[in-house]
Amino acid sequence: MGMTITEKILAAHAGRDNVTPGEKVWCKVDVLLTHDVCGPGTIGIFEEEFGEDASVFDPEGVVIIPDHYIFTADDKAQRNIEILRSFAAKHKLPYYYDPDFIPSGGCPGEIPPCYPDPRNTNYGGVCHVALPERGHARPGEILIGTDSHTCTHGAFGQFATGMGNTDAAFVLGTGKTWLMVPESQKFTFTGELPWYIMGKDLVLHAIGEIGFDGATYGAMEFDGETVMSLNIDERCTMTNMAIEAGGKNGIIAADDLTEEFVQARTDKPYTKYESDPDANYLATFTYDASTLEPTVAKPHSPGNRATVREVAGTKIDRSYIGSCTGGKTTDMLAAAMVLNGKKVTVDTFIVPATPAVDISLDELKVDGKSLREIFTESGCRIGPAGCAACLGGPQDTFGRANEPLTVVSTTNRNFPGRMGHKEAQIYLASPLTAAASAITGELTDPRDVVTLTGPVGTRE
């Protein structure tokens, strides 16, 4: 019997010609990755069990990037990043991306008087967006973070998947872990992807099929030629959201895009895996995406799906449109298309993710204006490049519900209090749907405010 992709990587990792669903094993980590919520933790972890004066166990493979709560006063949040800072400088890592910008007492008041340039700072942004962006996801490795949206990694062929303070502590002393090997699903994606279908559709889709908990811990295997006509942005998309049915992985074969973005950005060496076409699978499913309609998650769970349509109408106070899962470069081109022209009638937050998409917004250009133009016309508001409100943050956090609000959102959880109110609902959507219903004030399907000639994800 053959071996899916995520099997093999595994197996290479644990020295192993072969592993099988159930299996635990140890196996060699290749980067470990964690921010300013969970880094301060598992640095207290590492230092109690390891010794003050113990080594990392490879300064290269340690990534750090805060990224959560940034843009606040908040003493605590800023307590954090000193933390990491000084634990960066006593251990020479290399890949510290310090948010410098940030002056003594953080950002009181409106952010804009703190807003930074983005081609002056080492910050890295949202860390699942930037450590691709930085060359550090790479096929055929294990990446673990201190974050379950570390499964977006999974976009680029390797295994990436979060674990908790504890653990991640363990791997930042040996570099390696202990992992049970687990059992796949396939996604298979099939047809031409119309225009007003995103990634974000496509993966509510396939949770919504299975249920938030329907591959927990469990692998999902995105495939078809549907998915491999995505571009990096839309398959970051998909794997992101893998934790949102409970998996511990998302995963999607390598292919010429993936190393052309890769080697673009880094020399180190890697190793490409695709699953034998004797592979054993828990399940299979296969979806025509051309008959696919615009999707949205219902508080207060990833896996409550709707079309857009079921639910059209649907009153909302405020549109949110960033995030790891919807705030890449390619999301904030969606949402520019459908409001070019256009004004919204609600309070319209947007949030780039990293630096280079804070400078995209500038460069890219809908029928000669800048997304920013686009934005800043249309009435939004454009806050710096970071996790924003998706995790809520400080009450001075930009974008955050300080009031039982309902919203439609780019993010990937609805969870209550996700968006800082407890009561607030919390609609799941792409961004197309999101910039849609920022312009009619209730969900709208974007096919019934505009009309766009291709899909914006594709390759092309």
Contents of the next structure:
Amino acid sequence: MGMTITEKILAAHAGRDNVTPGEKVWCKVDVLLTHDVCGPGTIGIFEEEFGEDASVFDPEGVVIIPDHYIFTADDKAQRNIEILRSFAAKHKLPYYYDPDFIPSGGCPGEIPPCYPDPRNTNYGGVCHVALPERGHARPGEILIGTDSHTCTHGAFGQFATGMGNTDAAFVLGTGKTWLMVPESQKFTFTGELPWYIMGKDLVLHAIGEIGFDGATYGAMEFDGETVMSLNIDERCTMTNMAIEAGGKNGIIAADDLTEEFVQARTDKPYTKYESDPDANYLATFTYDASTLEPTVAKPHSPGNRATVREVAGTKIDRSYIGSCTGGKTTDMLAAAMVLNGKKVTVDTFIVPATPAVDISLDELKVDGKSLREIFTESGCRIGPAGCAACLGGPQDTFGRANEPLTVVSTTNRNFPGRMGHKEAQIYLASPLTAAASAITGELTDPRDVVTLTGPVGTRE
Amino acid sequence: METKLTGRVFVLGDDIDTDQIIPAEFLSYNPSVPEERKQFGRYALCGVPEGQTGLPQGDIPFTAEGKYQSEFSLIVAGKNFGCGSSREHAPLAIAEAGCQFIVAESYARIFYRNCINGGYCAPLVTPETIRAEFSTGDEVTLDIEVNTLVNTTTGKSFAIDSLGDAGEIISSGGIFKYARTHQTD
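Form predicted together with its partner chain structure, per the form predicted alone context:
All chains and molecules follow, beginning with the one already shown.
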């Protein structure tokens, strides 16, 4: 019996020739990722269990990216960044991405200022976009993160999954973790991608198919000519949301585009794996992408699927374009192509995921205008890079729904209270749909506002 | 962890996600600081929407206003309990509130693992849908040695699945303490 990519990676890290779903195996971990929300608790457990003077398993294997609560006056949030700073200094961690515009001691009672220049900061921004940008996502590796959206990095042909503080502390001290080998489900997309369909539509379609606990404990493998035609940003949008079906990991085989991206950012060796033709899948699904419709997840579940046309006309109070799944350069470009020359009629928040995406707002042009010019002219508010209102966060968070608003959002989760107020109604959608809806003030299929010549997020 | 418990039950529906268990605005508290850790008990399950908190009535807070400990010692819920984020603050909050047991039809993966490896509370599974058989505030008796949950208010008894090897990890106090007491060399 052949193996899937996921099984091959786990076998290799367990020192085995093969593994089968359901087996529990001890695996070597290549990279541990943490951030400001779960880092302090992880460090606390690490020091309590291994001792104040214990060393981390491999300083090069620890990536710390503060990103959740950066632009807030919350004193505990600012204190948490100090904890990460001192831990990184004590252990001489080369891959700690400091929000260096926040002075030592924080900014008591105030929201820290934005980085003065996105080109000149060590700050990473949203960890799941920053980690690949900085060369830490590599095919064939095992990445454990203290964040459920760690599954994003499966887009690089690696096994990546989220865990809690205790498990992360164990990895920090030992470089190992035990894993149950997940059963894989395969989602194959074929056919030419219409311009109005993005990675977000594809993955919302798949989650809607199996339900938002339909991949619990399992692997979601995405494949097919349509998926492989996507650029890196769009592939990440898909694997990012595997957890929204309960998945342990999402994965896409590495190809030449993956290798080009990775090699431009790291010299570290890596291993490419492909699923065997006779690999065993719990279920396989095949979709013709050319026939799909722009898709949303209605409140309050990412699996609550509808086509945009089915819910068209629903009034919205806000449009939010940001996060690890919806604040990448491709997402910004897609939104700008819709908003170009038009005015938004509801509050519209643009949050680039990372300083690099922020830079692209000035560098990328549509009809000779920068994305920043397009957003500003259309009446959007642009915030500094970070997780911002995707997970609500402290009350003063940029874009947080502090009232029971109806929001169309390019983020990944719409549980009650996720973006702030418990009664806020969150519709998850692609940046094309979020931008089209911002113009009309109601949920709107992008085809009803613009016509583009081709898809925004396919490889060149 | 006790193997027998008599106490009052708190009832919830399906798909109780980690944002409902502990909303993100409280995540800046550091669980490693004892004074801050207490806060998680205070805010446990405060994100559950009105109408769904403490079924069937739906307006009962898990932890009463101003308190740090819940009067409820066991949660009965539906499927996919703990879905959403990897925040270990979720099972920690339930445990800090003084609740050691959850009985649900199914769990999301990361929450389940966090419950066990962190030694917070026992995520017990029922083979059938039982939450309609309980009203928040009913007195219940749980015995995990014989794997039964009895609603002493109604007199009905329900089977629960064995925790298997995971039970010992929880009763040791988590994966680290378990490892120390089971070192073979």
